[in-house]
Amino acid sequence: MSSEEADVLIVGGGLIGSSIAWRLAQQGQRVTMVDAGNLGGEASTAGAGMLAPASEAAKQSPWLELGVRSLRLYPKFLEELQSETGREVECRMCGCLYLDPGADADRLEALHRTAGVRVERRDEALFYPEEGVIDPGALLRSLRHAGEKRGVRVEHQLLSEVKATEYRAVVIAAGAWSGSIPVFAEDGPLPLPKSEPVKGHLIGFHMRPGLLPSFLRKDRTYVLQRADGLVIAGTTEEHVGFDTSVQMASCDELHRRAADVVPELAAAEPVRRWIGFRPGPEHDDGPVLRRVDDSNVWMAYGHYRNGILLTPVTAEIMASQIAAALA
């Protein structure tokens, strides 16, 4: 790889990297995207696919602000993606029912209404009618297809370092691995904020389609259903490094929590158990979406539990900043 082959190097081929690559290619940039493994295999396609900025947020923060903004971008984002690829991505704005908020109900309702979110009181629950679910695997495949149609080169390799001087712009979007990638500018290595993997278990059940008209949340548990009937329940939060093992004890505990939310799951046997690595940021003040000082390197990582939700807004922010710098 060199500047003879690409104007922009994107390190990381998940939803974040792929969406930025597509947007930059739309602007006429020559883009190469590099990933060490299966593109999007550790976080993007492992996630359940919730588009839930409000029910995910218990306080005012950049997560909530960016999430609401990104959710509003999604309809046009998907329409444009389908127009370019001819592929439809399963996305249902079915709403989220937040069960048993208890004493927090009034505070959460006020917080989310102030953020511009529709929220309704339903007995002992809060309902968010504008939230939904998406198939992240289908979204990633469509983004890859759209990028390749516009000339994005995709390479599978592990980069031991990145020499930013070889490109007009570099984007670090490698999820939990981002902060550990050595990136060198003319004056030496660039300091990147740290990132860490936050392991999460998920389980899936084959159930009758239409069992869950909305997706459900209670405390630390969520349960959603895809159009084909697959019910996904999550999740755990484990700070154990890049441990890829699936622990039956964690899955069994998650099964008990899910059955408390959806009683029909108590007698069902999971057909799938898996884990993913959320890209945890160094500080809990939102993802890292900015340029490194005055270099030609941008950072797009640390999305934690919200990478799927924040895909459209991240691509918009990064493509706009890079386009302005390269103009």
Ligand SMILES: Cc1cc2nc3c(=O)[nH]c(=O)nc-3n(C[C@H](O)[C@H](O)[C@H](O)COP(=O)(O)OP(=O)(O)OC[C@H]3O[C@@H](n4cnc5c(N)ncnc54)[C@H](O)[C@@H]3O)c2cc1C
The other form holds:
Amino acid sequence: MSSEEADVLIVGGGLIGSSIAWRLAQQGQRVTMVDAGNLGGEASTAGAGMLAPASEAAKQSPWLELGVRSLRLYPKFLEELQSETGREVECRMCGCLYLDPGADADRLEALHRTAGVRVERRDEALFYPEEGVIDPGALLRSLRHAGEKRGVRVEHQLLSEVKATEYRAVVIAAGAWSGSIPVFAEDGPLPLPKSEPVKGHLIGFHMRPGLLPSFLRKDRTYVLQRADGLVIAGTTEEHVGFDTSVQMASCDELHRRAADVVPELAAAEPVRRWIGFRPGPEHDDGPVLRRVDDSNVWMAYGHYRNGILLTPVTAEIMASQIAAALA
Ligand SMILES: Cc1cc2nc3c(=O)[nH]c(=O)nc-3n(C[C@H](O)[C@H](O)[C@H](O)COP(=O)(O)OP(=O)(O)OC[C@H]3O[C@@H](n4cnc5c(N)ncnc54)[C@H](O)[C@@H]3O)c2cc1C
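Now the other one: the form predicted together with the named molecule, given that the block above is the form predicted on its own.
Time for the whole complex; same chain goes first.
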């Protein structure tokens, strides 16, 4: 890693870091992106892939507002990515069927309509026709490819600290690890908001393609299907630090909950069980997308349950903030 080769250092190569890197490189910035592991081996490839601003949000919040904005950006974002890479990212705007909202149905319908989201009543369910499902691994691979074609340099390294003085701009986009990386600017260490890992289990089944025309939610459970037939059911919310173990008891409980939503899953055996660490924000008021005081360091983390959905809007916001500062 050397400032002689880069104007901008991006710490973290998940969806958030990779999308910002691509956008900055499109503007002609010289970008180096550093990732501790196999780029994107953390939350961004573990995530389920719902693009679900409304069915994820039970109250008015920045999550809902940013999520709706990002969902609207998605078609153009994917089109542009495909034209730069020649690769298609699997993404279906298949809608979400929210089963049994019960006494909350009227309130949710009003909340989401006010936020500009289309909602339909279907018997005992709410249907969100604009929501969809994307393959986050395919999205990440395309973003990496597009960034590299635009000259983004990628390095594999665990940074134990960041010396921001060596770059014109630094972006901390290290997901759940972001708040614990020491960052030094001209006047000394910078106080970064905390980020907390929120562990989630997911399980996957091989089912016949086309089993689920839309994705389904009920209470804390969701079930979605990829084009190749893989059905993914989630999830859990665990505050256990960076514990990477996959717990059979959690997977079994998830299997029971998933079978309550899609009865065909009762007799099916999971073919995959995995976990990921959502980057939990310090406060539940949306991700941190801003500069640290008047330093040359920007923060793009804390996307929690919505980082896949929020990728286009995050890249747009961060790239425009940084471009304005470097102009
Ligand atoms: C179970 C689960 C289900 C989810 N489902 C959805 C969903 O359906 N829809 C949705 O929108 N979102 C979902 N999410 C959330 C989404 O996956 C995350 O919000 C998003 O991926 C965060 O992206 P990121 O780039 O900030 O973090 P990450 O993907 O975690 O990337 C951070 C990167 O930083 C690197 N890094 C960390 N520390 C350092 C260091 N010191 N030096 C160098 N590199 C470092 C890591 O190696 C990592 O690659 C889900 C998450 C989980 C866990």
